[in-house]
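Okay, so here's just one chain, in structure tokens, the form predicted on its own.
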Amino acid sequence: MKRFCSLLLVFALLFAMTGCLGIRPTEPSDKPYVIGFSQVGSESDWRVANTKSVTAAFASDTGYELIMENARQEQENQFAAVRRFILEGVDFIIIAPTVEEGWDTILQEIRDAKIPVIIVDRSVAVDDDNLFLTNIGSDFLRQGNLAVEWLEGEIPADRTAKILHLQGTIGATAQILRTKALEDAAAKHSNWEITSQLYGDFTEAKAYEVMTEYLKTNKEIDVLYSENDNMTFGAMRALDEAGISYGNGGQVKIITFDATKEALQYCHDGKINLCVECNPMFGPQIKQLIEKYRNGEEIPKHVYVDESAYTTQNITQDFVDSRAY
């Protein structure tokens, strides 16, 4: 009897220690762990690849069920999706936010429902960063700095550079920080002039529209700084129609962000001068972070994915062909 009581005491102590350490062991269950994913949209090749990466990470694992909702680039659609996830009682929420601002209330609602959340790709500007577990995605400021550092080596100090800036969705982290890198660099170089900032919304159609209109009256462009590949493709089509050459040996040097397979092919062929990579293939890393959380392991507050920059000189056709997106 004494031995039985002693064993009960040991088990009680172990249970108490587990609670004090904050360990969240997953209880055995036949039900899948349900994840609600609010994706910002499908506005670009990058976004499509990112969606495929996230869905593929969970598709073959019967222990998970992923529910994805496409917000079509509208923050209000994301709020509605998240509230549906809460009502449905999902176990975890993933959000790829449209813009940084405006998330305090909805994230507080998630916390009140005791549902953990990961912010992916872009960031959120909130007063309390404990409203989310972690943020995984790109270092967008580093991307912009890679671009301007390359441009510094291309523009002689005694030559003026007229820079046309194509911006993505205003208020998105990628737009904010890629813009900051360019504007900070232009402020330091008296021979750099940002002639205009056009709103392309990260889409090929919008970029083509605004570029076509711009080129009707303004054709003096030395550099196109385009904040994603799809906008770049639209701008290239407008430049072709206006009879303006670009790429290696052309009138306009083109800097683009994402480094999708199509953009890398243009870069390899000399039509794009610089591709700055924005890696969308971090679905497996999201799953790893969720599993660490479920196992009670510590999670870093921010996780950056690996990325590089490419020119005609440092990529091969084999590399382009091997690109997954």
Ligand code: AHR
Contents of the next structure:
Amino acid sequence: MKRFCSLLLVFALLFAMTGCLGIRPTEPSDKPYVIGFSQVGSESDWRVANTKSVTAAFASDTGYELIMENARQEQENQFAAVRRFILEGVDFIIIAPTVEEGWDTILQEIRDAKIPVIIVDRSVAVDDDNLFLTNIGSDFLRQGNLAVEWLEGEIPADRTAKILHLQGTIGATAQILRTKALEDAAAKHSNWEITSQLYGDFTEAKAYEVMTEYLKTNKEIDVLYSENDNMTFGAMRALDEAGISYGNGGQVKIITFDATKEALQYCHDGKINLCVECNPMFGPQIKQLIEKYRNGEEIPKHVYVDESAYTTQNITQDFVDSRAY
Ligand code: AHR
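Rather than the form predicted on its own that you just supplied, could I have the structure of the form predicted in complex with the ligand?
Now the full complex is given, and it begins with the chain already shown.
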């Protein structure tokens, strides 16, 4: 009887291996691990660099297939993309959220589909933090604090500073925390006056438009606090056209966020006073986190990327030339 059972087992295995029982052998090496990536858009040079960094990290590895969807800065487009990823049965989802609020339902849908998800760049404000594995990106509050600390050293206590504030997409972590740093500092310094908050949506075109309009009636600006480089470029064009000087020795001190190559060049040339870095090159770190997850290793709930701040005094032309984005 024992011998008969063993023979039966051998036959069953042979049938299975030849496909006669209709069971396909699993071929893990043939099938790439499919990742759906919902990206915010292509609103800025920073974003373009971030997309390149994430796609390059996976492109070099045939074990992965990355499907990227550009949300054109609309959260609704992100929801639609995520639902497509779920229908397609992807193995993993990456979301770079446009804004912080409104993610509970869609993240629950991802959890119900048993797909792991990580949040990158900005953050989400959800009741249950277990709806995502981890959040990797910038420490936006630290960035804002680096800017205001620099400004504290620039504005004498006995002089009023009129600060014009250009804001990015309202509700995005980058906007919320960079704004918080400035507003908190202005509340502490009675000589700091935020004269206006203009909405530039992180784009050069919008910032140029609102700045041009603003400068028709307001020319008294001591500081421009601009929440990203592309808005700064738009603002600089508007200031040029209005005949207002800026940068080292100019009327307006310019603070900008991102520190892209173009902004660093302006800073090196004395046209921008402070570049606070926002590092977009974390594609390889995202891949590492996903690999850790796949290996069953523990991953931290929040990962901040390395960042710094630059003025004319601490950058060289070589540094600008070596900038990857
Ligand atoms: O979330 C990062 C911010 O978004 C960058 O500062 C900006 O350039 C981008 O559009």
